[in-house]
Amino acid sequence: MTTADADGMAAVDEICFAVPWSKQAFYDEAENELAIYFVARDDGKCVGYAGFWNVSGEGGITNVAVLPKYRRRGIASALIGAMIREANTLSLGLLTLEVRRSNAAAQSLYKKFGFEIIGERKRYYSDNREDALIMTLRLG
């Protein structure tokens, strides 16, 4: 990721969850030391994102999005994959996000990865107060 990337992921963002990041957020994250991203397109174009902060040996995922008419075509599966090797080749510990308690589909993505439910944080979304369910995978 670039700042170059940064408009086409805050569309993405826009489009894929309720409470989306503003185009700043994006820019800041490309200048962000502990932020690593990687970006899907599709002719040139941002069609999905992925990343994570690497702080103090652990990585914490920031967002998987794709959009919709690009979604069940593996985009996702290989951002998760390129985050996974990333976080190896930085000896991250481990790997951990956040999912919406209905998000199945997204649950049964990271469980393929290895990923596992270690918790849940009430209401934690900010839209709905859905809570969310931490999922963590261990790496080396």
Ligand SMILES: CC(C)(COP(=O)(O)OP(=O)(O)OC[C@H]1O[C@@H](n2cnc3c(N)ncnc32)[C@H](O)[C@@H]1OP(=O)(O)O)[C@@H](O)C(=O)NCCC(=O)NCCS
The other form holds:
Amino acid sequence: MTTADADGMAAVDEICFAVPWSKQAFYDEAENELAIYFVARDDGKCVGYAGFWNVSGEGGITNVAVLPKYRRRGIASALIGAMIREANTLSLGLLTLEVRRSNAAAQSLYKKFGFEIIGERKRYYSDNREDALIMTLRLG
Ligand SMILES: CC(C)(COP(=O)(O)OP(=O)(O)OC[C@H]1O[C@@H](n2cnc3c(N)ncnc32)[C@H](O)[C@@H]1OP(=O)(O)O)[C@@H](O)C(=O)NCCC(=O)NCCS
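Next up, the form predicted in complex with this ligand, please; the one we just looked at was the form predicted alone.
Let us now look at the entire complex, which starts with that chain.
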């Protein structure tokens, strides 16, 4: 991503998440040296994105999102593949993420790439106090 992607990513977030990030958050991510994001575009327009923070040798995935109209075409899979390749290039030990317990679609996506459920965070999400499952993929 570059700063030019921030508005488009925020627009995707607004549609995809109950508690979306602000536009400013995406501008901050563009400047964040620890953050690595990939953007899917259709005719220049952002239709999906995914990214992680490179912290202490581990990649913490912040978000994966694809606009509803573009789903089930392998876009999230392409974004996750790009993150895994980048994490391997950076010699990270693992990728980790939190996902809502009810989000079967995302869990199934991550499992396809070998992510495993290793724990949970009770009442993690602020909007409905839903639990998060912690999923990780060991690399290297
Ligand atoms: C989860 C999400 C990113 C998937 O994006 P996508 O581009 O449609 O995913 P892909 O086309 O690469 O799907 C890959 C696999 O994921 C699984 N999957 C994706 N959507 C699914 C659904 N609605 N139901 C069940 N499995 C699903 C399937 O195993 C799918 O493989 P298949 O199409 O061969 O069956 C998208 O639905 C989304 O943005 N959801 C809202 C935001 C969100 O929940 N993000 C994850 C936060 S942790």
